[in-house]
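Encoded as structure tokens, the following chain is the form predicted on its own, with no partner shown.
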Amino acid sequence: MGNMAETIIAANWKMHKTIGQSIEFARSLKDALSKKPVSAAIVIAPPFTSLGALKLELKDSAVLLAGQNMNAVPQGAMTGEISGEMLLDAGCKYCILGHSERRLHFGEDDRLINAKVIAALECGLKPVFCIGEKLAEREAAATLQVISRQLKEGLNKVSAGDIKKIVIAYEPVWAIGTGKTATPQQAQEVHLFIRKFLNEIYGEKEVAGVSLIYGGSVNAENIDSLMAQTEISGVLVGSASLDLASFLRIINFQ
């Protein structure tokens, strides 16, 4: 792990949990953390509808909030969209951008994701910038090619001063929600490649503070072996974050 990279355990709830369910989860999480504090930054990305309630519920806790997406435009005629400023106002510190589900189901490409990354930085949100290859790309041995393209295009115009405000989440698309996980070694190999790629653009000093986190079927069974890898500074957890006991086990990795 880079000497200054923060450990981040982030929950992406996707399209799950009503406001009531979100509050109940947050309350129990807060309670558990007050008994056994952790050194990692704990981040939850609930649906937009739960943000306001969780801002109030978590205000005296160490748990931070994230948006699951945002629009690159600060305001305007964008029915159904949410701006970075609205996310900040609703209590967010982070925003997930470029998630493979956004790329796949909503046609988001590298250029659009780049515009969102820049917009997030401009309004003071920390992007959790997701990258990752599909199964066919991995089988064609094109993983590193895909990763370098996504990094280069997604981080276009991001300055050396801003790179440490970005969390990079490596999520092999073939491992998301499929129950297949990249082996800790496969994940470590890609994380190492990302770190070297960023070092070449921004310099080692700036990049040391960048948290590289892994996402893709992270669960209570594989968390310890993933976190044992030197370049994995955290995880982005999907379905295993919906259950409090399993999320707490992930937070308390060994």
Second form
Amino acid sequence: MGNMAETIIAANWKMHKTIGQSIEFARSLKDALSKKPVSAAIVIAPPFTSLGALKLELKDSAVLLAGQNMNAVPQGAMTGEISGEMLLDAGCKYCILGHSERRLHFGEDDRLINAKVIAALECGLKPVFCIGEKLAEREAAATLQVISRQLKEGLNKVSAGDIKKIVIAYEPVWAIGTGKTATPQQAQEVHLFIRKFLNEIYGEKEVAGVSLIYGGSVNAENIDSLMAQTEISGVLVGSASLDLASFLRIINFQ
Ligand code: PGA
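Could you drop in the structure for the form predicted together with 2-phosphoglycolic acid (PGA)? We only have the form predicted on its own so far.
Below, the chain from earlier opens the complete complex, with every other chain and molecule after it.
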């Protein structure tokens, strides 16, 4: 931390937790926060099926909701899909877009992700736009090249006025669900590159408020050293967000 961007701790539950389990987690989290509030914005991206129940459960709390994905089309014959309006209606303020699992398992490319980013902004959702290199790309020293392409194409036609509504999540693919975290220095280096890249397009003033968050095997043990970096304004947490005790330790980072 260290810049003027908002601190965001986001939980990505992926395909985990029933409605009952989601409510139980949210209730205990709310309880813990009422006893010991935190200054970071806390965001939970549960499976779609839990959103409606969590909207009610978290109504009077500071915890915010996110979708894990959405379709770029506002409505229509799209069996199995969910629109941005539906996410807003179900209580979401954010939507994760371009997650590497979407890129890998569902063939999402930069162009499609860009269409989703634009659609989210149009309907008033804040995109949590995910980028990150694969292991082979890092080993081939192509990390910054990949990041540049993903930023350029994924943010195509995003205006200077809209850039501050976007949260950028740097998630090196080799660190997701593998237990291998980028070192705080590796994460800081890429975050710095992202901020400079955005500064050139949008100008420092607009970009200063953009939160750059890190994701990939974040846990209770490594959170403090990650958050100590000036360019890391938050984290996107998968597995370690499923367990309340470890998530509480993460949101209470020091
Ligand atoms: P992980 O997942 O914390 O389990 O590595 C992070 C993510 O995919 O957002």
